[in-house]
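Next up: a single chain in structure tokens, the form predicted alone.
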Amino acid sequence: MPRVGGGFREFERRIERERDSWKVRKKDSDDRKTYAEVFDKRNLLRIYKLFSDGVIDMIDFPISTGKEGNVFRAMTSDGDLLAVKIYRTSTATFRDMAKYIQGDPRFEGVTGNRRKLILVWASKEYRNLMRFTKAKVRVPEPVAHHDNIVVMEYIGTEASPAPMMKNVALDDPEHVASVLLEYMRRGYQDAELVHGDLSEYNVLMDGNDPVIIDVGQSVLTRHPFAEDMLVRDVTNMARFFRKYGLNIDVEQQLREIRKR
């Protein structure tokens, strides 16, 4: 997506040009639909914003297309790459979102409807991307928010995106499971989050470095649903390892975690 000048509406007109440089095409009806609810004039409004306060430079290419909303790799004017997450403010897949922010004194006496939830939702993956950082669990480093739409550290290469974990043969699993297992520890005790959805499909694979994404369903140690969350995790955890040949405690990781 080329840089902002000559003002909104010729940044709308290029974004038009650009959609076609990904190939949306019309037998892509799915595509497509998914790319108008994430370029309506309204967002259309709040990436120019980013664009205008100097945030990022360029937008270059989508790089993942999830139930929630669509992140696309960007750029600042320096050169260097970032993530930028848009939440779709249409989708109906948010219908259980708001039992993750009830309970959450952040975001106490929230209500409305769906597009209100959405934006208090980025609000609160952006913040706890910032807890999680502070607390050195290696996550995507927040640079920006702005209502429905949160802009992130890029994790990958020049070439490509990041891999999830899912998708990699782990040439050390030991030592990829001691790291999360250490970045729930931390997680828990010095940031107070539960990160709610940790699986293999929210790690990416930095190197032999795993890095935790998808943060905006984490959740206080003290919210009603933070245990039941953590079990969750860790057994998630314990299911993904075994297949390496990796025996991991349940039981014995919750303590750890929990240890003060």
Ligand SMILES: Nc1ncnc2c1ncn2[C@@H]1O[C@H](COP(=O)(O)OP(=O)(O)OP(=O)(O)O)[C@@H](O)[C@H]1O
Contents of the next structure:
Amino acid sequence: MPRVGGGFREFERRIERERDSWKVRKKDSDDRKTYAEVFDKRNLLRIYKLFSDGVIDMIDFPISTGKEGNVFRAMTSDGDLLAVKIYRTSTATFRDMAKYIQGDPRFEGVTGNRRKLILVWASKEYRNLMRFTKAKVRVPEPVAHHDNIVVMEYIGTEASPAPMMKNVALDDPEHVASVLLEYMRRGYQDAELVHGDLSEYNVLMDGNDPVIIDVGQSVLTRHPFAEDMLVRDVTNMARFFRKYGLNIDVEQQLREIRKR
Ligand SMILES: Nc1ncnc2c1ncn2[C@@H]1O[C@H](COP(=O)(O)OP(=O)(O)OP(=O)(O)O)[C@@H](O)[C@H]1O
Ligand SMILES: [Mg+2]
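Can you give me the structure for the form predicted together with the named molecule, which would complement the form predicted alone we have just seen?
Whole complex next, starting from this chain.
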């Protein structure tokens, strides 16, 4: 049972208290603006729904403040950790979102305003997480989504969220590269998805194991952009692993990934 008593007002006060405890630097007006935006009335009501549905029990602290949204660590009433990604509804990147959604048969007929598009975007990320998970591509397991909010498995330890691949010295880069290439192959063959923004920024390291994140823009392999996105993903990986002295042959990997 979630420990939510006292209805929305009490919930609002709890969130206030949490937010104060994050010690957002008072001078950092960007952070302050961000939190004012994330915790506007609309989002508070959406988060409240996740509380009252028993999906989460408390938002612990922000993990990341990105261009498109904020990621928070949260906890269930059983004490399990989750990650909660809340997309901004007022960013300029929505033009880019439109072109990924158009051309995706799953979202045929979806047009219109930015707010609507972002709700679709979050549901797209959720569905992509499902497809990747089913295809045994390691991504955070999806837990729930509601409007512009995606709740998923938290990658990391009690002490800290998992670092980006960019920020760690890999013990066994060859292993990590081959796992990632295998994930791209499974993604393509089994999930019929191309990540589309794969880089050392969107891979978290769970110990020695890579976990791919940020799949909102991932498209079906039959999307008109899919092949170009795949080439970019493989090229990014080749570029990154070159730093470790690995020589990934992009053309050969593309053949492996596409092989029927
Ligand atoms: N499931 C998760 N578990 C732990 N940390 C996560 C999880 N998902 C995201 N993060 C953290 O939040 C950051 C941003 O997540 P993500 O890349 O999905 O969002 P984004 O909107 O693309 O943000 P950015 O613009 O910063 O890339 C990640 O770099 C990672 O540090
Ligand atoms: Mg990202």
